[in-house]
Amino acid sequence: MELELVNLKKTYGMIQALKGINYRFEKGIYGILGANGAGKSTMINLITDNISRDKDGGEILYNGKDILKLGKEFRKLIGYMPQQQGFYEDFSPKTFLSYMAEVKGLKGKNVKNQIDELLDIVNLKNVANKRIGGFSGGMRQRVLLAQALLGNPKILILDEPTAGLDPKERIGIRNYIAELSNDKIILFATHVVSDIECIADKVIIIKNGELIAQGTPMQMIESVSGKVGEINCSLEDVAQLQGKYSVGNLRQRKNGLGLRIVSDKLPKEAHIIEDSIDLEDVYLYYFG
């Protein structure tokens, strides 16, 4: 199973928001970091056939074939979480899986089995016949997440999946995605690094809309070595560090205030860190 992107390109007037990507996705989880407007939902949309493909857009192939000419086939292989979706008010969640099935053509006795085991995955059980009107925007997340795994689908595409969740729930709906893994294609496109750290194969890096870094977490904190350091400060030199730094979180220490800081050019006064250099300062160097 291999799903390839071929030069993928996408413009939106005089804004192109992907220009040329090429990767290769085997079964597995894709973590793919952005800022906003970076181009992973341009991408995902892409590949799921939202939007339409540019011209000289290049290319999607699924086995080697353009998911185009694939078509349906091609669509029943995905689950799709998009960031947001609009919802009957007065659908309950068993309803909307209900109606979302039936969109997708599942059919037979194992789709209600299959609902409330999601419905109970997801930790809506208590909650599967209430009015999805009256939902938090975390429980609205996990009935998107519920959908996008209906059918089973061999490419999971989720965009965004924990936002609104609290510790425990994306914690739970991470190890459970985690478990997904060993026969699916799922690409988990989102901003928060803490959420792909732990379970992520590869790692890919879009920034305005371009490809500019890739490979396993550990290759990603690897790149940066020797480029993340911290510098004991006040409150008051935090702004002027801001300036000339990619800087990340305070933290408290024995003599004070420690300011992480990650730049090809540390500054002479910073202690290098290399034992503790995780994702978020990978995500830094590039965004920060």
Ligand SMILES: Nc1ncnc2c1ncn2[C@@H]1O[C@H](COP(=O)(O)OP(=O)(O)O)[C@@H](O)[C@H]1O
The other form holds:
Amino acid sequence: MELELVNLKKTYGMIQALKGINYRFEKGIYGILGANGAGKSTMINLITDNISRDKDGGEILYNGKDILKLGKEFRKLIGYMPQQQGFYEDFSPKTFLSYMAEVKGLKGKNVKNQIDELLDIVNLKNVANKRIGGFSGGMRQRVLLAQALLGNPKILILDEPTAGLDPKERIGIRNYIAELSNDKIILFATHVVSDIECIADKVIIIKNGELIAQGTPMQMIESVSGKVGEINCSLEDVAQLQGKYSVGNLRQRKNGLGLRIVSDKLPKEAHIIEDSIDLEDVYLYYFG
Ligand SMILES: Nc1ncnc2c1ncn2[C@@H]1O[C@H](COP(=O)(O)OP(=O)(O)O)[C@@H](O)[C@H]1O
Ligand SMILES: [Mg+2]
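Moving from the form predicted on its own to the form predicted in complex with the named molecule:
Shown next: the complete complex, the earlier chain at its head.
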């Protein structure tokens, strides 16, 4: 099973939102990291066929076949959780999922059971028949996630699935997705590193419409080895350092304030951090 992007491009008027992405997804969880405006949703909307591909916009192949030629199979193949979606406020989770099951062409007795099961999984069982209009942001996100899982799709695409969730809900969704992974291609787009940190098999970094780095989390972390340091400084120093380097969190240390710095060339006063480098540092290196 593979999903391949070949020279995928997208232009909106004057904006070149995607500049030729090449990548092959196989089974596993892919963390797609990028700042706001990087092009993540554009890439996803092309894969899900929610926006049209430009004439010379490249190819999206599932097992070698362009997804636009898959016909009916396509809707069942892909489960998609959009970054934003309006609801009919009068729908309940149950009626919404039943409606979406129809859209996907799912039929048969077990659709009902599946909907009950999914609502249980995302912890909405006891509000299954309540109006979505009265739901919190987190509850709406969970309805959307359940909807994406209908029909047990081979490809699951989640666009900022934890947006608007509180920390506990974030962890819940993340853990649930981690458990799903076995036989699926899962794309998890986010600008929040901790969402994908411990669950992604591979990480892809998108910046200004280009895929600028990719690898396993370990490979990504190794790639910034020697570039991460901490410097003792005062609050007043921070602004100046910020102008010169990618800087992370300021931390209170025993001996004063410590500022994380990621750079190809660290200042002399910095001491190099070796054993506690993580994906946040990688993100900082590219987006700091
Ligand atoms: N429908 C649209 N019309 C015009 N510009 C768009 C549209 N959608 C996205 N863009 C622009 O394309 C770029 C990539 O956006 P997007 O794919 O939404 O990034 P991300 O999901 O990483 O935040 C941004 O510059 C954004 O402003
Ligand atoms: Mg987006």
